[in-house]
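One chain follows as structure tokens, the form predicted alone.
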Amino acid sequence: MKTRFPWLPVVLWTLISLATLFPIYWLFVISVKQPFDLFSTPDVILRSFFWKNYQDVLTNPTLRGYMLNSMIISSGNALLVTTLGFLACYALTRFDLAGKESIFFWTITNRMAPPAVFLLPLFLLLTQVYRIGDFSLADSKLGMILVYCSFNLPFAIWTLRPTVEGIPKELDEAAYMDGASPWTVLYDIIFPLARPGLAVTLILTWVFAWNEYLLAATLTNFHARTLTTGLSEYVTTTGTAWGIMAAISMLTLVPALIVFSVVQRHIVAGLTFGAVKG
């Protein structure tokens, strides 16, 4: 069907894209300005580049350690959550478990409350309960991976269940008739078909853990401190280093863009998986 203004959707989506990307561009502008230029009249067009903010960030061993911690915690959490969520969805969709609908509903309850209400219980668990001698999960990468699992695993189960449910059970039954074991069915049949949904779950849980601030700022001190919490160190009583904070924020986008680019072709397929079922 022809429209009177075929260029209108192009203009509309161009404006929406510019409005969406402008905050990132403005963040980059701040990151390459000298400190005294930040408080002058705002200028959208860049006329010079001040790269020292990036040099200060990249040559700071403390910030490099924070970035490594963020990578380890985010990747470990995403892999663990996606694996456990996949196994849970396989059990919920393929076996006749008593009360499985109630289990499925109540798994999401902790996502209905603000994370701040869990701060004190999690702090006491990590520092007082989960302790063996001198070893405790407080201020450790393993502790943060497990903490993020308690929030991201319900999300993974809710995201993956439609994907696993959309795979016909007749494929399982045919494999069983050929003598396949449950693990063979899970690995050779379910896993390849659920790969788009797994990719979406992996990237979303990775981004959630990568950007999280409140829990990391409260439950870590030095050994497991992440890059997002490192931003607060540049807000002091003598002033705020806006340029360095903007440079750190820009650098935090790089790993996320790399992960997105790697699994990009699976994301669209995963988001539309099962949409045309029936």
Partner chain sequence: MHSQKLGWLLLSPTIVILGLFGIFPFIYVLWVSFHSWNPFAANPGMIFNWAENYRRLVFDPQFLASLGITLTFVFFAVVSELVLGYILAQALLKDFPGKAVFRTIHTLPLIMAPIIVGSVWKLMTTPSIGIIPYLLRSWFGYDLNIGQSAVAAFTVTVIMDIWHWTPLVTLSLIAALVSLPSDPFEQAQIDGAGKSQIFWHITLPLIRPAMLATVFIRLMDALRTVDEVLMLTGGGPGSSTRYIGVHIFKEVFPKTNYGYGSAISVIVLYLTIVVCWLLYVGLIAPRVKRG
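Same protein, the form predicted together with the partner chain this time rather than the form predicted alone?
A single chain, with no partners or molecules, comes next.
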């Protein structure tokens, strides 16, 4: 079908893209402004670059600690949920387990509840119940890695299941004929074939853990605080250091952007929780 104005969509989409990009651009503008420039007349055009905010963030020991925590927690969590999700999907698709459909559905429901609801019980459980002697999960990186499983593990199982299910069972059968054990089948046949799906799951769960704020803000005070909580600290405690806040935001955004460009095509299925497929 020929349209009368072939340039019209281009013009409209340029405007839409500007509206989408402008907030991110403005974040960058604020992050490279001199402090005394902040409160002068807002200006869309960048006239000078002032990198000290980034320097301050990157050399601040507290924020560096937060950044390291964020890295450890999101990487640890992504690795853990992808591994466990993979094992669970292997069990759910290759073994004849009683009630496995109900188990699958139950794992998914764990993600549906509003996280705000679980703030208080998780806080109480971590501080009062889940402890052995002096060892407590409260305000620890391990604790946060496990807590993030509550929303990332269901997601990993949900996205990995079609991948594992799609690998032909004839391959397993052939290997079993040759006397392989279930572990060899898992490692030598299923794992290599599921690798693309595993990579996408790993990356998306990493981003979700990296982006999480609410649980980190409530369940940590010092040892396991993440970059996103650092962001809110700069809004409340120091009377809002706008430049620093913008610089932290940009630094939090960058890893997600890199990841985004890598797995862009696969993100939709992940974010819509597979519901669109049907």
